[in-house]
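What follows is one chain in structure tokens, specifically the form predicted alone.
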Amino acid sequence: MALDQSFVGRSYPPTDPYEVGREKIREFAEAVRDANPAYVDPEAAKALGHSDVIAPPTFVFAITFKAAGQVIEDPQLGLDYSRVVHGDQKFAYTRPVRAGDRLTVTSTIEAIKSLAGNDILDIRGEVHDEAGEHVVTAWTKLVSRAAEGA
């Protein structure tokens, strides 16, 4: 079943704040095997002009994809998540994510397209700190595969 095109432009409420911790940043940097000292050493980060350790660029995916869950779980949209694969991801930063940040995400459906029986859903996640300042925009592309035989 095709996704409801009237959802394009729909925004969902901001998430509760997510507090970015040094340990979460360290764990993520280790998981992606990025040895940049600014991710684990506060002094190295300060030498680069940051107030604390910073997160690798893809760190925010964990919170933006969770926020996109509001879209994915919206029963009126009609998305069958069992048929979804992750199609693409990109980020545009105003500044790096830092330890101590309290971030919220507002998700908006930017586009819904059909291609060869597949539905393609583009979700934009706007990430702001607790002062309301923009930190990063994340775009997530999800592909809902057509049912076999469709």
Given for the second form:
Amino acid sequence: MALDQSFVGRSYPPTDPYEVGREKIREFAEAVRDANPAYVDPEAAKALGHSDVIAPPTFVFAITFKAAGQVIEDPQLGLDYSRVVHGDQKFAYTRPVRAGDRLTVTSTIEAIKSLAGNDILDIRGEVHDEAGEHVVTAWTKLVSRAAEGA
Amino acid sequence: MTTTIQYADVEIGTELPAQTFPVTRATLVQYAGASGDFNPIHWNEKFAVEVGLPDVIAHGMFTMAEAIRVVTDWVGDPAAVVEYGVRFTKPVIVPNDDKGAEIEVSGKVAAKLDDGRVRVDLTAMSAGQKVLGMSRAVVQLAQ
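Could you switch over to the form predicted together with its partner chain, since the one displayed so far is the form predicted alone?
Next comes the full complex, and the chain you just saw is listed first.
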């Protein structure tokens, strides 16, 4: 069933802060086999002008996608998550995420479309630091595939 | 932001050094833990087949993380990436053998923008299939 268009523009309350830890960044960098010293060595990060180690560009997705759970699991919206695939992903950075950040995410439904029986949901996650400054915006497009025989 | 690549030194068509990234089942388990994405399609073959996939597939976000390394290894400072977007067009299929799969990534400068920025277009292939579409990064270079 097509999703309710009246949800377009709806924003959800900001999440509780996520505190970015050096070791979590290291764990992520190791998992993607990325040896860039800016992710693990505070001195190397400082040499590049950063106050502490920074996170790889896609690290923040774990935080924004968890926040998008408010939308995905909103019973009023009624998205069938078992049929959802990740269509597109985009980030726009004001600055890199770094260790010590306390980040909150505000999720907004940017668009709802229906195409060939598929529901397409665009969620924007605005990520701010403790001072309220913008860090990064993440756009996530989710496609809920039409049920067979529907 | 500190990058070694000068805006004046690149042209439309400048190629970034291409890289090949291996991915095995062990890689996916490690990525699942680090990213918090425990969807069983990324580690459980029985489940993957039941939902209509040919085999276990890599996390799209893993492929996205690997592809941008062609840019971050080129510029040195990952903070030079000011925008990055992809479309997940085909899955990276990861068989349960010693070899796994490979993701081959190349990139080239597609446009010179204002303020020392360039747009880099990335191509990511696995098993002869294009696994990312519209894969683009806006990168701040030194001026």
